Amino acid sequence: MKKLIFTIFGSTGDLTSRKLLPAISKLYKENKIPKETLVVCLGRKSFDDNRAYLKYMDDAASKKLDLDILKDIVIYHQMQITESNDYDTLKEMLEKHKDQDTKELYYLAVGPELFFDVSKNINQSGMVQKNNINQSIIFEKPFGHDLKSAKSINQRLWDFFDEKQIFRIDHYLGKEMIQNILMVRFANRIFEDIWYNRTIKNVKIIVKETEGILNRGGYYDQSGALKDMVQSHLLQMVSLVAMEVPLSYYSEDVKNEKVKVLDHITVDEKSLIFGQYHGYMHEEKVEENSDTETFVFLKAFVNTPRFKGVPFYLMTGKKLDKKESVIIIEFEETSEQRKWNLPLSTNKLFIKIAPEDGVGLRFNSKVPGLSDDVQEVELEYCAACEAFGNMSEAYEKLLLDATGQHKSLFTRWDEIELSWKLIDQIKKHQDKPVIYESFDALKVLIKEKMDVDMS
C-alpha cells in the first residue's frame, strides 16, 4: 500500500478529537500507515482553513494533538453530509489525490441514524465501488437500537457495499487484553486443560465507571446500559472465554466459534437487576422521570458441552465504586481441599483490561513460618508495565487493522444479530431501575437475589 486516503464523516466530534486523530498520528509517527497519508475530515462547520480546524479539535481533545504531524496530513472540508449534491465536490477532491492503488477508508463517526443517508450519497455519487476492496467503510456501535432496526440497517448496507468493505467497530475488541484472551486459553495448556464446566465454577464480567453519562444524555437516555454495554462489549467478551478452539486464527473461523456462543446463551430472567444513579434525571438532555438504566447485573448460560451448567455473571454500571474492567474465572474447589481444616479459597484466574491492563493468578499457600496458616497469594502479570509506557491504544490496532483489511477484532453481521435478539428477550423482563446512591448498596441487593459477591 503506497497511499491511504482518511476520510472521516462527523469529524468535530468528540471521538474524532479524542480517539481518531491521536490515533492516526501515532500510527504515522510510527511508520505504520504510508508517508503518503491523507486525513479528509468532514463537516458542517466553517473554519477559515485547516490550522484553525485542529486549533478548535485540539481545545476540545482530552490531551494535547500531535499537531505537528497532523497539519501536514489533514485537510477539512466543509460540506452537509446529507446533502447528495454536496458529494460530488467531495469525490471530485478525492480524485485529485488518489491514483488506481490508493487504500481508501472512509469513517462514519456519526449516529445510526445516519448510516442509510451518508452511505447512499457515498455510492450513488461514485465514491465507492461495491466489491472494491480497496474501499472500506468503517460504522461506530451502535448498530440500531433493536433487532428490527439492526436488520433494517444492516440490509440498507449490503445495497451498497460488500460485507468484505464493512467494518463494525466494537472498541472494547481492540483492548490489548481483550485481544489477549484466546492467547491466555490456547497457548498455555495449564488453562486449556481446565477449560470446562468441570473444573470452572462461574464466570464474572465486570465492566464498572465512576463517572456518570458526561454530555452524551441525548444519547444515553435513548440507550441505557443494557444496549450500550451488554449488547456489544460484555457479549463479545463472553463469546471469546466460552468459544471453542477455531479452526484457524484466521477471522472468518474465530468468529464462527464466537457466533456459536451468542447462538447458545440464556439468560435468568429472575436474576435480572436495573438500576440508575441518583441524580441521573437532573442530568442535561434526559428525560424528566427517565425509566433509563445505568446499572445492569444478570446471570447467564452457555448452553455448549464445554460451558454447560456454569453461570456467567454480567454487571456493568456507571457511579459506582472505582473503574475496571476484569473477568473473573472462578475455579472448583479440589476433592482434596475440602479435607483441609483451613480456611482455603477457590482459586481465580483475573484478566484484567483496564484501568490495569494484565493477568492474575489466585492460589493458596502456606504462611511461612512454623505455623500451617494459609494465605491467598497472587502472581500477576503487568502488560502495562513491559509496554513500558507504549501500550496502544484500542483505536490504533483497529485502524491499522482497517488498513490492510484484518477484520479478526471487528464484529461480523451475524454477531450484531444474535446479540440484539438477547438483548430484545432482556427486555421484555425488564423492571423499573431501582435509585442507588452507591454500589454498597447494589452489591446487598446482589447478594439478596443471587448469592453471589460482585464486589
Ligand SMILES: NC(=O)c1ccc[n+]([C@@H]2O[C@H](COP(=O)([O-])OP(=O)(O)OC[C@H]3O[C@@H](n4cnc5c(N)ncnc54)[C@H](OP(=O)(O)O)[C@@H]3O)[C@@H](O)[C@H]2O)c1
Given for the second form:
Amino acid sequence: MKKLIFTIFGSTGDLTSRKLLPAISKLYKENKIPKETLVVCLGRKSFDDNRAYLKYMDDAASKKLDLDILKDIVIYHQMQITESNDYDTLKEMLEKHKDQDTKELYYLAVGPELFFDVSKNINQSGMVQKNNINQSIIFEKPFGHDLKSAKSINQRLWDFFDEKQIFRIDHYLGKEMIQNILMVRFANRIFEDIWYNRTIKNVKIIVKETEGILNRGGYYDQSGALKDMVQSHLLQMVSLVAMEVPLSYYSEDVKNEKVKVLDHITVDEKSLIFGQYHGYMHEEKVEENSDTETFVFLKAFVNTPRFKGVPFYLMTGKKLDKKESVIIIEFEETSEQRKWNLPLSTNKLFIKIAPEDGVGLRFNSKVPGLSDDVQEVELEYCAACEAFGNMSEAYEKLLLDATGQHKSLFTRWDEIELSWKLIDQIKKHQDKPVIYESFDALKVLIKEKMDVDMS
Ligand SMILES: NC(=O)c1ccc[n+]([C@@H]2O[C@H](COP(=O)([O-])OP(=O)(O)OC[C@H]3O[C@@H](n4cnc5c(N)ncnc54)[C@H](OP(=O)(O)O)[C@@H]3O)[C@@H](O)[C@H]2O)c1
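Would you mind giving the form predicted in complex with this ligand, to go alongside the form predicted alone above?
And the full complex, kicking off with our chain again.
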C-alpha cells in the first residue's frame, strides 16, 4: 500500500478529537502507515482553513493533538453528509488525491441514525464500488438499538457494500489484554488443561466506571448500561473466555467459535439487578422520571460441554467505587484443600484490562518463617510496564488492522445478531432500576440476592 486516505464523517465530534486523530498521528509518526497518508475530515461546521479546524479539535481534545504531524496530512472539507448532491465535490476532491493503489477507509464517526443516509450517499455517488476491498467502510457501535433495528441497518448496508468491506468496531477488542485472552488460554499448558467446568468454579466479568454519563444524556438515556456495555463489550469478553479452540487463528475461524458461545448463552432472569445512580435524572438531556439503568448485574450460563453449569457473573455500571475492567476466573478447591481446616482461598486468575493491563494469579502459600500459617499471594504480569510507557491505544490497533484488511478484532454480523437477540430477551424481564448512592449498597444487594461477592 503506497497511499492511504481516511475519510472521516462526524469529524468535529468527540471520537475524532480524542481517539481517531491521536491514533492516526501516532501510526504516522511510527511509520506504520504510508508517508502518503491523507485524512479528509468532513463536517457541517465552517472553518476558515484546515489550521482553524485543527485548533478547534485541539481545544476539544483531552490531550494535546500532534499538530506538527496533523497539519501536513489533514484536510477539512465542509459539506452536509446527508445531502447526496454534496458528494459530487467530495468525490472530485478525493479523485485528485488517489490512484489505483490507494487504500481508502471511510469512517462513520456519527450516530447510527446517519448510517443509512451516509452509506447510501457514498455508494450512489460512485465513490465506492461494491466488492472493491481497497475501499472499506468502518462503523462505530452502537450497531442498532435492538435486534430488529440492527437487522434493518445491516440488510441495507449489504445493498451498498460487500461484507468484506464492512468493519464494525467494538473498541474493546483492540485493547491489549482482550487481544491477549486467547494467547493466555491456548499458549499455556497450565491454563489450557484446566479451562473446563470441572475446574472452573465461576467467571466474573466486571466493568466499573467512576464517571457518570458526562454530556452523553441524549444517547445514553435511550440506551442504558445493558445495551451500551453488555451487548457489546461484556458479551465479547464472555465469548473469548468460553470459546473452543479455533481451527486456526484466522479471523473467520475465531469468529466461528465465538458465535457458538453467543448462541449458547442463557441468562438467569431471577438474577437481574438494574440500578440507576442518584442524580441521573437531573443530568442534561435525560428524561424526567427516566427508568434507564446505569448499572446492571446478571448471572448467565454458557451451555456448551466445556462450560455447562459454570456461572458467569456480569456486572457493569457508572458512578461506582473505582474505574476497573477485569475478568476473574475462580477455580474450584482441591480435594485436599477441602479436608484441611485452614483458611485457604480458591485460586483466581485475573485478566486485567483497565486501567492496568496485565495478568494476576492468586494462590495459597505458606507464610515464610516458622509458622505453618497460609496466606494468599499473587503473581503479577504488568503488560503496560513491559511496554515502557509505549502502550498502544485500542484505536491505533484497530485502524492499523483496517488498513491491512485484518478483521479478527472487528465484529461479524452474526455476533451482533446473536448478542442483540440475548439483550432483547433480557429486556423482557427488566424492572425499574434501584437508585444507588454508592457501590456499597449494590454489593450488599447482590450478596443478599445471589450470594456472590462482587467487590
Ligand atoms: N466518543 C467516544 O469515545 C465513542 C466511543 C465509542 C463509540 N462512539 C460512537 O461514535 C459515534 C460518534 O461519537 P462522538 O462521541 O464523536 O459523538 P459527538 O461528539 O456527538 O459527534 C458527532 C459528530 O456527528 C456529527 N453529526 C451529528 N449529527 C449530524 C447530522 N445530522 N449531519 C451531519 N453531521 C452530524 C457532528 O457534527 P456537528 O459538529 O456538525 O454537530 C459530530 O461531528 C456515536 O455513534 C458514538 O456512540 C463514540
